[in-house]
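What follows is one chain in structure tokens, specifically the form predicted alone.
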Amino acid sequence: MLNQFFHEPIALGLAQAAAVTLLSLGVMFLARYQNIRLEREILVALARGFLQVVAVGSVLVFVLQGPWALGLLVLLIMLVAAAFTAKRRVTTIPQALTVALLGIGVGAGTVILSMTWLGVIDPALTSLIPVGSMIIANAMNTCTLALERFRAEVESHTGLIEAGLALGADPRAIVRPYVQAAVQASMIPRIDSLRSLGIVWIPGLMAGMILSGTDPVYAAIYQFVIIAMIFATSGITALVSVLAVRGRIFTPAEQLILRP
């Protein structure tokens, strides 16, 4: 319907923006309806998430127009504001931005480097950008999910962990339960996406792929190479969060740092 009333892109962008703007203060207004107090954050991210991507965009027009290593520092300063985002959300783990940006960094950084020099990624900035955008961001929930469900489960166990430490067991077994349990529970969203893709869901990158004319077929594979990627970048991320967080959590003497 908004099409027949807006003609040009931007203005047509601009009255979609505002529409589902309204439909998620609609969500916020039932949430506060149910006494669930979301407001402020809401507002704040409705208004950075629309500020920041037409910032991005903008500046997007004179990026993919540079050269090749401008993409590498744009993904790094993606990578930097993922881990401070990553931080703000567990800010009682000790270390929490170094955590963050080891975890992200490593997880993010391996998949992209990686699948970049294999050719599984094009290096051209067009494709380098937007691809390795959606990996960053995918470390970064991951990692907060990651950091988020390890506290959780210290936090509710820190009385066994102290009675392990106090009998002289090492900090890293005592915790070894705990470091599964965030982990795997971390993955459970990339899993569930790898199983039910195609079925329950076909991804934008693909629809976007063959509304450009490109074969289904060559869309749903390079959909699936997406999806792994993304897959592989969460669980070297889980992994490299939880074990970098696991031995800060205590003192040099083995006193337990992270409590209730």
The other form holds:
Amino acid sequence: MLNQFFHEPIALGLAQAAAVTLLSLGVMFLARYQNIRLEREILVALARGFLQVVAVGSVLVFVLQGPWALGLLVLLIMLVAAAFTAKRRVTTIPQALTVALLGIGVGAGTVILSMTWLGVIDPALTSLIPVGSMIIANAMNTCTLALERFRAEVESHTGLIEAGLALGADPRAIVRPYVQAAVQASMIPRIDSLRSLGIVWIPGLMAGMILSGTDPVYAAIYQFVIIAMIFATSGITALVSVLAVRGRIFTPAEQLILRP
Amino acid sequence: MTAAHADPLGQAQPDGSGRPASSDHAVKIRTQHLSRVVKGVAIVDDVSVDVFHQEVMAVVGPSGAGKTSFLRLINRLDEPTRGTVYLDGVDYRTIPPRELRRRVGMVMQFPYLFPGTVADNIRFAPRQRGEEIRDEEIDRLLAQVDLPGYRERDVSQLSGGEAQRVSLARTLANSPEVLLLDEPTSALDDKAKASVEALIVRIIREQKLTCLIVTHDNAQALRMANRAMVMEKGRLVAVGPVQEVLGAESVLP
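Could I see the form predicted in complex with its partner chain next, after the form predicted alone?
Zooming out: every chain and molecule, the one shown earlier first.
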């Protein structure tokens, strides 16, 4: 109905945004009727969300027209931001930033570069940036999950680990079970998302491609490609992060640093 | 002897009653100004002491005095912030940590056995240096700690006293020269306590081990040790023959 009145994409978009805002305001009044007072938060959240996403869209207008190197720069900035975010969640881990940069960088970097080179990811910035950002975001989550699990395993087994050290054991051999547990734990969400693909959820990218008129079968296959790339990224990130942190929880004289 | 000597060698000429029975009076372990400061607090503060070959030294003092922290410095589980330890006259910072910890074995307050069987635990340390220990050798070690026939038992099925014996056998599999015991019987009930204590005394004598034992039990120190060192707030406040030191009631609660 709206497209009968608005023909310009931006004008149509604004009209659509106005429509859903009205819907949200309706929900707000319904909530008020039940004495759920969230008007302020809802209004602020609506305005903020709108402005943020339009701002990102406007930046993308320029970025997407830019040279190939600009895309890499954007991904690099995202990668560093991801490492800082991961680091903040695992503060007790020694040299967490280095570990996160290594894990996310090697994991996301290997997959993005190799898949772009192969042509699995279209090097056009309209594809490289959104797909790359998805891969980096998932690498970040995996890195946090893996490091957090490793920290928890080590901290709850300090007695066993030091008993092993006191027996003259190689620190890397002592923590091997915790390396395995951490990598496995951080991979489980990725395995689940592969397993339930299409049955439990139709992911956003596939939905978006179908909405923009892509053949649904190709959209489905490409969604599988994305999830599989995310899976590969997670595997590399988890392994690299945990192996990088493994050596850093001991001093050169093989003393355990990480304690509760 | 109520104050720490500035000269650690001064302790090498006691009246004789606390001296080890061996004719070998060489210093096995010497700590020199050994200190560890954590977050501005000196948990071990300038401890210089000699432990003679084949001697049993009790480390006593109130809780929080730094006894366990002191012990953990001797096999370098923690790093001294000042001072060092000499093992047979060699600065231990020049000894690779794994070799040091094989030579200076430790039995902790809790057994901390690895999941698996008793045999898995005893095989662990030799396997770390590529040696596969034979079943007969495991049986011999288990006989030594009075656990014959326990080789294939799962460690989750053991009582506290049995687990602590396995922990001791696991350490002995390394053929250590020095044994550090951190309140090895404090987590056990009275009956297990007496038998594990007797076992430790027998093994120390048979294997001619040099031993440092942390204990808060003065009677146990008197039964097991030749000499005692008293710690308070991280500092060494007295060292000497065990009867003499523990007789001085002013230094102990």
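Residue numbers count along the first chain shown, from 1. Everything numeric in this text was worked out from a predicted model, so none of it was measured. In this text, rigid core is short for the largest set of C-alphas that superpose within 1.5 Å between two forms.
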{"property": "Residue shift check between the two forms, rigid core fit, Ile191 Cα at least 2 Å", "result": "no"}
{"property": "Core-aligned C-alpha movement of Thr21 between the two forms reaching 2 Å", "result": "yes"}
